[in-house]
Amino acid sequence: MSIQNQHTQLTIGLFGFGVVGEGLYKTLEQTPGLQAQIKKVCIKHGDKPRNAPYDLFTTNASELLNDQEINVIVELIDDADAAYRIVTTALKRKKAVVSANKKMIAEHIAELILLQETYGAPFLYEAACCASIPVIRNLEEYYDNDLLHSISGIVNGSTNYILTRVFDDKIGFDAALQQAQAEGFAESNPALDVEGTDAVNKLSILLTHAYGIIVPPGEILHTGIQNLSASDAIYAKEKGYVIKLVAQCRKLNNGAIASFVLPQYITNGNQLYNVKNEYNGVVIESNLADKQFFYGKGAGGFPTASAVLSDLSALRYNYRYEYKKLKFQTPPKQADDFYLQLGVSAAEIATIPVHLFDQILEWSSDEHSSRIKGIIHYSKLTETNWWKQAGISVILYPDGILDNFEPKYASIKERKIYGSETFVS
């Protein structure tokens, strides 16, 4: 059954009744004017007690997918493979779909776009990126690709919560992670958060809506906060920085788009500086509007449910993503020729491959760690994973994307530290 107009009753089949699913259920109870009602909820474990009537639940997905009265499928599970089967089946049966599964969307977005066109069913997923912040809708409707310069953001509330607890409250990483899980901010598999996987999935989706580029998450440079150390926090404080996990994409002078997810030193002049706890913040910069800042809760049941609710409301007006930048413009290429200004620290300087850097700007060492600040070509991070090894932390400096850098030295023996000393690997 297709969605016709604002008077259409939304009869929902909901997959998943975790933190977000229950949040949506409670929210819909409080918004009768939306004319949206959950008819059935498919869950994995039927014997688990839940805060809703028993007869609302089933473990049989077909009860929802085959029910002709259900015209909207809302998918809120954490299994990307199962979510893919649910969403594709629903679209083929011409049911509207709302999803929050960023991994599934990022890995299959090209196919999902084709299914929407083939079967005429809308597929919305604002909740997959930044929860309560309507960043996808704004990229779709407000920003023209030719004028969009960059996006940078804290898009994972779990890692931001952990960093706040570690660096502001001085508690250990494991304790901070446990707090994030207890609050319902962290994924069931915390590695998806702390290793940057969740953030890169979101960046992959944002690239499609911002620039019309389809790039699988595995092809985007990324890491998380798993290797950050106490010495990194001390160094950041000495320099007046905070450390955030930042997903970003930027149009270079040649028109190509540089994109990656890395921890970054943030100055107090950056809007992301004061984004703390489970909050997300996204800075969108365009040639005409300059910088605009979006801020809101990026994790938790009700913030994510609010994005799902917004998509459900949009369905009543037959809203769907048009993917204008993908379909009606020539998408730019993903950049592979630019430089980054990085800080790298490790227990021993010998574990840092300094010969890969085009210029060493600083070098310091104490009894706890050795640290360099240097300029390195993007390819030196994509060719090997030396920078992801345990014990090595890599942090991008403010304004760390160098578009016009030209190497000055032909070999490592000619690269100067502090302009005078010669460092030989």
The other form holds:
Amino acid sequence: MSIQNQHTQLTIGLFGFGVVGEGLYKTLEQTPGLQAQIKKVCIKHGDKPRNAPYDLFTTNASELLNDQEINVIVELIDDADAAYRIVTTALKRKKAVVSANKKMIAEHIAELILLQETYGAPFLYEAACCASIPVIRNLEEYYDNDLLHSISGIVNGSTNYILTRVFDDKIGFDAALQQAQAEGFAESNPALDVEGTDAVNKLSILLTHAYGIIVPPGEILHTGIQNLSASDAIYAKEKGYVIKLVAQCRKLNNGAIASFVLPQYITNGNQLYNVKNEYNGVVIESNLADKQFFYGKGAGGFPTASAVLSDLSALRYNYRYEYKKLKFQTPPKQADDFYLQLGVSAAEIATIPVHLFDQILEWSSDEHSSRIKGIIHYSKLTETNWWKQAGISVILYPDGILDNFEPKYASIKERKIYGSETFVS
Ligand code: HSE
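Structure of the form predicted in complex with ligand HSE, given the form predicted on its own:
Shown next: the complete complex, the earlier chain at its head.
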């Protein structure tokens, strides 16, 4: 591509003029010193009123992709399939690309890495994970694979906003979701936020930059906040916890990486405890530095635009992701042999498959709900979908990833003959 030195003007073709696209446009207008100018904006609906000059817009993607003067494509649209076509075409035409489309990136990262190598065009996407928090570039550059022990983060602003509004401000789930949509935090299909899909897409991207592993998001265990109940909130309060949707990966003793997205009880000693509203937070643990905490706005027009802007600025000094951990180190394996300490609640105890647990640590029931706390092997969650069904809520306990576990009872069969009392250890 034609960006060779610090003084090169970035001539941008922008796809999308939603909250982020418009945020970027306004910021670039106000900061001419950046030497970056939007030449054309491609939008889906040409008849919508826009806060920018009419002749800036087109509905024809080729006008941007065929324009020799445009040396950077910024892709900020919602439709992951269309984004894939735009980004791959632009890279093949040796244009630099900046994108915030986490779904598209997570699903196609191997091909996108190959295109960058083949055509020599850089592809940056800091805005795709945690918006304003520079987590990708830090994982890529700073943390050596061997030293990186774990990452656990609130990486979806909408669900964190909803949880804050529901638990702290006592408003209903639907009203909180509507507010998240009105603020421009939610995906246009909010199920992507609520059911944990957006978080898992981000985790998939983080895994590539943290450990050099490519795991398609569909292969990462996950659920969202859709089944959390009022009784979960009461239980959490009694125990001094808050509930957060946490994306995490942790290196086990055997070197394999356990990764998943689950709601989790968080103690007030955890940095994630006070991450509220649309803010995101990421705790990174490494052998020497111990814990480090990244905190910032994880959704919304300007926070996302700030990361896009940072990528544009990085293009001016020829920065690109080198995927060093993927290329030059032996990437660790995805773990499939570990245990989780999990809480499960449901209206009826009969709907909780207690026999799948290796040990039940607590069991309680009242007229509204039943809940258990137990240890379960990871495979009991990947092999069946019982825990994703409506009416069943699963929440990970603090320090809930266990490398190994020796059941207190010799076998499930033995445990059963003691009757229900044996569920309480
Ligand atoms: N819907 C996303 C979120 C937007 O709420 O985090 C930022 O990626």
